[in-house]
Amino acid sequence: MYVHVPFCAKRCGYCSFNTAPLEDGSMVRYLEAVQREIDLLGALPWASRIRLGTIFLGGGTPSLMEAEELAAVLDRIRARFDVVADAEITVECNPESVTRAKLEGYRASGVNRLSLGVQSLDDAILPRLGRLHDARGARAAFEAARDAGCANLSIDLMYGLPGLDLDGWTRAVDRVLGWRPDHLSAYGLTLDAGSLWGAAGIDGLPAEQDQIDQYWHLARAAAAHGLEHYEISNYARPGFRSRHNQIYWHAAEYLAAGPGACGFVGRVRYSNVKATPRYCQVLADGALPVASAEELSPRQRLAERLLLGLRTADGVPTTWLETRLDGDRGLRQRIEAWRAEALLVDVADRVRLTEAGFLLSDALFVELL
C-alpha cells in the first residue's frame, strides 16, 4: 500500500508531485480523511483476501507528521488489512523535519525503513533547489536515524542540477557513500510539466556530457562500495533492495490512499482526487475519492511489464519481449541493434539492459510502447 502525504513546508523548484502547503488544521483534516479512506478500502468485498507486504508513506513530506499521527495511520491499516509480520514499512523524510526522538517514535510504530531526501550536499545549490536543510543538517539527520535504530536507511541524491559540475558531484557521492547507507537513489534532473522549473525554465544546467559523466561516476563509485545497481536509479547493499518499489517494477498489485495517489488492482489502474481539500470533502461525504480508472488491455499490460521490468537489473523473460516483437520487423531490427551494441544482453531465459543501456533506456522504452 502506498499512502500519499501531500504537505510540504516549501515546494521545490524541480518538483512536479502532488503537494499542498501545511496550513493550520490541514494535517488534522487530512488524517481524518485518509483513515476514513483506509476504512472504506478495507470494507470492499475483496479486501479480506489482501495481504500487505509493504507500506510506503511518500509525499510531499511525510516526516511533517508527528510520531503519534503516523502511528495512527499505520494502526488503521493494520486494523483493516492483513499486514505480514515482516512487512517493509518506509517513510520518506526531509532532513530538517526529523529528530532522533521523532524517528524513535516512528520506529516504535513499526517503521523499519527510512528514505532521506538529501538531494545535494552543496550549500550553494540547496537553497536554489528550495531545500530547507544544509549539508551539515543532512549528515545530522542520517546520524539521528542510525541512533534511532534504523538499520535500513536510503539516501536520495540528484545529478544534472544547475550549477553542479563533475567535481561537486564527485565530492557529494563520495561523502554520502562514506556514510555507508544501505540504499541509494539517484535521479537525473528532469524539467517536468507541473514543476516551477518546467514552466519557467532554469539556467545553469550542466551540458549533456557533464550529466552523463555524473551518471558514470555514481555507477562506478557505488560498485566500488559494494552497492548493486539493481534499477536504473537505485543502488543497494546486498539484501537491501526496496521491496516496495520492486512491486511497481514487477507490475504487481498495490493499493493507494491519499490525494492523487495511484493504485493498481487486478487489471485496473486508478487514481485519487488530487486537490487535498476536495479529497477530504469526498471522504467526509462517505465516498471513495477515486477520480479516474482504466482497465488495461493485454497489449498495454505487456508493454508496462516490459518497460518496468527492463528498468531492473533482473530484466524480463525473453518470451515477453518476443511476444512484443512478433510481427514488428522494424522494432525487432532495433532490438537486434541494441544487442549488437551490448546495450541489451541475454542471460539464460531473460533479457536485460546493461549499465550503458540503462543510460539510454528512454529511447528504447518509447519504441516498446
Second form
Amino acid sequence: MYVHVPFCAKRCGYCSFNTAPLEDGSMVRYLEAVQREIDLLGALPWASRIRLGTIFLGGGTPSLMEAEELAAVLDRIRARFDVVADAEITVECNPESVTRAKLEGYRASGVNRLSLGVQSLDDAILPRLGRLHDARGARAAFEAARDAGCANLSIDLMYGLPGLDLDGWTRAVDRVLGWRPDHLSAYGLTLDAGSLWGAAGIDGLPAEQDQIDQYWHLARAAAAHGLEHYEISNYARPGFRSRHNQIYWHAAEYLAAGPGACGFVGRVRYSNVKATPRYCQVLADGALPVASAEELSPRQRLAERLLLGLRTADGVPTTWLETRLDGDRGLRQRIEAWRAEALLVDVADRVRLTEAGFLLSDALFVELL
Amino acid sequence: MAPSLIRNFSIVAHIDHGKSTLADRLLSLTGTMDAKKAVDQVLDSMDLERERGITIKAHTVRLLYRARDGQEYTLNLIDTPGHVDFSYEVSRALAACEGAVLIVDAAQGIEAQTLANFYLASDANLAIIPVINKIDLPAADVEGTRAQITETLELDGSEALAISAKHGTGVPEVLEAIVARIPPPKGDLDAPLKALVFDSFYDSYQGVVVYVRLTDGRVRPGTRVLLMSNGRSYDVQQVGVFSPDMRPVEELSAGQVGYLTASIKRVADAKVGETITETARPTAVAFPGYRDAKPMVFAGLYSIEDTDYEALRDALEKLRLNDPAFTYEPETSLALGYGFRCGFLGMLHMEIVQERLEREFDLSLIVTAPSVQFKILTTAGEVLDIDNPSKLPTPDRIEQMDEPYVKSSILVPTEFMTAIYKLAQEKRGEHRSLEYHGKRVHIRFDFPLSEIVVDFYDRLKSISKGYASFDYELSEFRPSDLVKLDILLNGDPVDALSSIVHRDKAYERGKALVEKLRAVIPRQLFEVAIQAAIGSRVIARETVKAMGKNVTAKCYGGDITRKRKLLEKQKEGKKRMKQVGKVEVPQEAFLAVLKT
Ligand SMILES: Nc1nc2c(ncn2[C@@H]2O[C@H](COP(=O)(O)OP(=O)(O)OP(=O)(O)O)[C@@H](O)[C@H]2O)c(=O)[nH]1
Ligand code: SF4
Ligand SMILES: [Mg+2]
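What would the structure be for the form predicted together with the partner chain, rather than the form predicted alone?
Below is the whole assembly, all chains and molecules, this chain first.
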C-alpha cells in the first residue's frame, strides 16, 4: 500500500508532486481523513483477501509527521488489513525534518526502511533547488538514521542539475557511496510541466553530453561499491532492492491512500482526488475519494508490463516481448536494431536493457506500446 | 415547361469572393432551403469543403423564383470552385449555361481568376452580370471596383449590382437581373434529344449519376439513350433535378438542367463533355467534347504500414470513381516498397486526395516529393514521359530534356512590382507583357511549371501583403538543362527523395534540402549521414547525431498512467514515420523536398 502525505515545508523548484505547505491544523485533518480512507478501503468486500507485503509513505514530506502520528496511520492499516510479518515499511524523509529520536519512534511503530532526500551535497546548489538542508545536515540525518537502528537506508540524489559539472557530481557520488548506503536512487533532472522550473525555465543546465557522463560515472562508481544497477534510476546492495517499488515495475497490484495517490487493483488503475481539502471533505462525507479510474485493455496491460519490466535489470520474459511482436514485422525489425546496438540483450529466457539501453529506454517504450 | 421561363447560370469569381455565400442566399430567398435549417455554404456538401471553406467541386441546384413580373421562373444555378487547381470545373459549368454571375470582392477588387473566369465566360458568349460583393466590409471600395470592372473587363461597371451576400443586401436584385439579363435557353422541344454531360458522380446504388443540360428534345424514365462518343445505349431509369437534394421528376426537356441515371457502371463511360441522345432518333451533331482535365503534378503515394497496400489500391479505385481528374498507377520504390504514382491537378488537389484517403479510408500515407512530367529524348531516339525522378535515364542516355511551361497572369498593385519581378527571376520566369489598370498592373510571365506548383503562390501572397493574385495554364514543353538530385541516407540513395532540378539551382537546393532533412529526421539509435549528390558527386552533407538520452527518470505508482499516455501521444507522432533501410524517416521529410 502506498500512502501519500501531501505536505512540505517549502516547494522545491523542480518538483511537480502533489504537495502543499503545511498549515496549522491541516496535518490533523489529513490524518483523520487518511485513517477514514483506510477504514473504507478495509471494509471493501475483497479487502479481507488482501495481504500487504509492503507499505510506503511517500510525499510530500512524510517525515513532517510526528512519530505518534505515523504510528496511528500504520496501526490503522494493520487493524484493517493483513500485513505480513516481515513487511517492508518505508518512509521518505527530508534531512532537516528528522532527528534520531523521531526516527527511533518511527522504528518503534514498525518502520524498517528509510529513504533520505539528499539530492545534492553542494551547498551552492542545494538552496537553488529550494532544499532546506545543507551537506552537513544530510550527513547528520544519515548518521541519525543509522544510530536509530535503521539497517535499510536509501539515499536520493539528483544529477543533471543546474550548475552541476562532472567534477561536482563525482565528488558527491563518491562521498555518498562512502557512507555505505544500502540503496541509492539517482534521478536525472527533468523539467516537469507542473514544477516551478518547468513553468519559468531555469538557467545553467548541463549539456546533454554532461548529463550522460554523469549517468555513466554513477553507474561505474556504484558497481565498484558493490551496488547493483537494478532499475534505470536505482541501485542496491544485494538483498536491498526496494520491494515496494518492484511491485510497480512488475505491474503488480497495490492499494493507495492519500490525496492524489494512485492504485492498481484487478485491471483498474485509479487515482484519488488531488486537492487535500477536497480529499478530506469527500472522506468526511463518508465516500472513497476516487477521482478517476481506467480499466486496462489486454493490450495496454501487456504494454505496461513491458514498459515497467524493462525498466529493471531483470527485464521481462522473452515470451512477453514475442507476444507483442507477433505479426508486426516492422516492429520486429526495429527491435532487432536494439539488439544489434547491444542496447537490448537476451539472458536465458528473459530479455533486458543494458545500462546503455536504459539511457534510451523511452524510445523503445514508444515502440512497445 | 416553356424554355422562356428557364434561366441557366453559373456563379464564377476569384477564390473566396463569395460565390457559395451568394448561392446560399439565393437558395433561401427562393425558399429552396429553409433559412432556419441552413448551414453555411450549403452547396459545399463535402466535409472537406466545409472545413476548409472552399469549393472543390461545382454544385448544381434548381431554384423556383416568382419574379416581379408575376411569372415563376426555373433558375438552374451552378456554383463553381475558385481555386486554380479546379478551374476546369468552371469551363464545364459554363458550357451548360447561358449566363454567368461574375462576383468581385469589393475590398479585393479584380484578381487573376476574376480575369480568367471572365474570359472563359465571354469566350463562351455568355451574358455576364457583374456583381460587387462584400459591400458591408469597412474596406469595401464599391466605386473603385466599378471603375476596375469598366477598365479591366470592359463591362459597364455602372451596371454592376452592389450586394452583401453575407447580410443579404441587394440580393433580390441579383435574382431580377438573372431573369432580365440572361437569355432563356434556345432549343427545340420536338427535335431529337441532345444533352450535354457536364458532371457526374458514382453512387453505389444507382450507378453513375449524370448531370445533363438539355439543348433539344426530352428525356424521361424508359427513354433509350445513346452515348455518342462510345456508341453505347442505356435505358434511362430516373431523371430529376437538384433542389438542392436529388428529386426525381417525370421529364427533363430542352433548356433544362438536371440529372439522369441509367445503370451506367463507371464514371468513365459517361465522360464530361459527352453527348447523350435518343438511340432511335439520334441528333445529327454531337457537342465538341472537352479535353480531359490533365494532371499537372505527380507524386508517389505509399501507405506507412506495408500491409495496407491492398487497402490503398481499393481506396484509390473508389476515389477515382468520383474524381476522374486524378490518375494512379502502381509503382515500386526501393525505399518505400509498393505504392502508386498519382497525378493531380495541383498541390491543393493533391492535399485533398491525400486527406480524403486518410480520412475516408483510414489510411496513413507518405506522399513523395511531387514532380511535374518531363519529356526526355534518349540517344536511341525514344521520347519518354518522366514523372518520377527515379525513372530518369542516366545522363549518357539522354539526348535532350524538355520541361513543361505555363503561361501565367499576375495582377498586383504597382507598389509590389519590383518584388514580383525579383520572385519571377528566382523562379526562372520569362516576362511576356505588362499592362497598367489604374493602380494595378497585369503582368504575364512564362514559368517552368516545376517552379510554380509548390510554394509560388504562398510566396507571391507574402511578398505582396496578400494583394497579388495568380492564374496559369499549361502551354508547352521547352528544352532545359536539368539534373537529377539524389539524397543519400547513410550512403544509400533514397529514390523517393530524389528530384529533377535545373542545373543552376542544384547546388543551392541540395544544400537547403539536407539542412531541412537534418531538422526533420529525428535522432536515432545511430548517427545518420544525409548527403545530396548529383551522380556520384556529393554536393552537400549534414549529420543527425545519434540519440544520447531519452529516458524517464522516475516511474513509480503514481506515474504509470501519465507516462503511458505521454508515450501514446509520442507514438501518434511516430505513426508518420517510414522505415527506409535502417533509418526512420518522418513524413515531413518527403514534404521537405517539396517545400525547399
Ligand atoms: N463580410 C462579408 N463576407 C462575405 C460576404 N460574402 C462572403 N463572405 C465571406 O467570404 C468568405 C468566402 O466566401 P465563400 O462564399 O466560401 O467564397 P467562394 O467564392 O465560394 O470561395 P471558393 O469556393 O473557395 O472559391 C467566407 O468567409 C464568407 O463568409 C459578404 O457579403 N460580406
Ligand atoms: S521535492 Fe520532495 S521535498 Fe521538495 S517539494 Fe517536492 S515533495 Fe516536497
Ligand atoms: Mg465556394
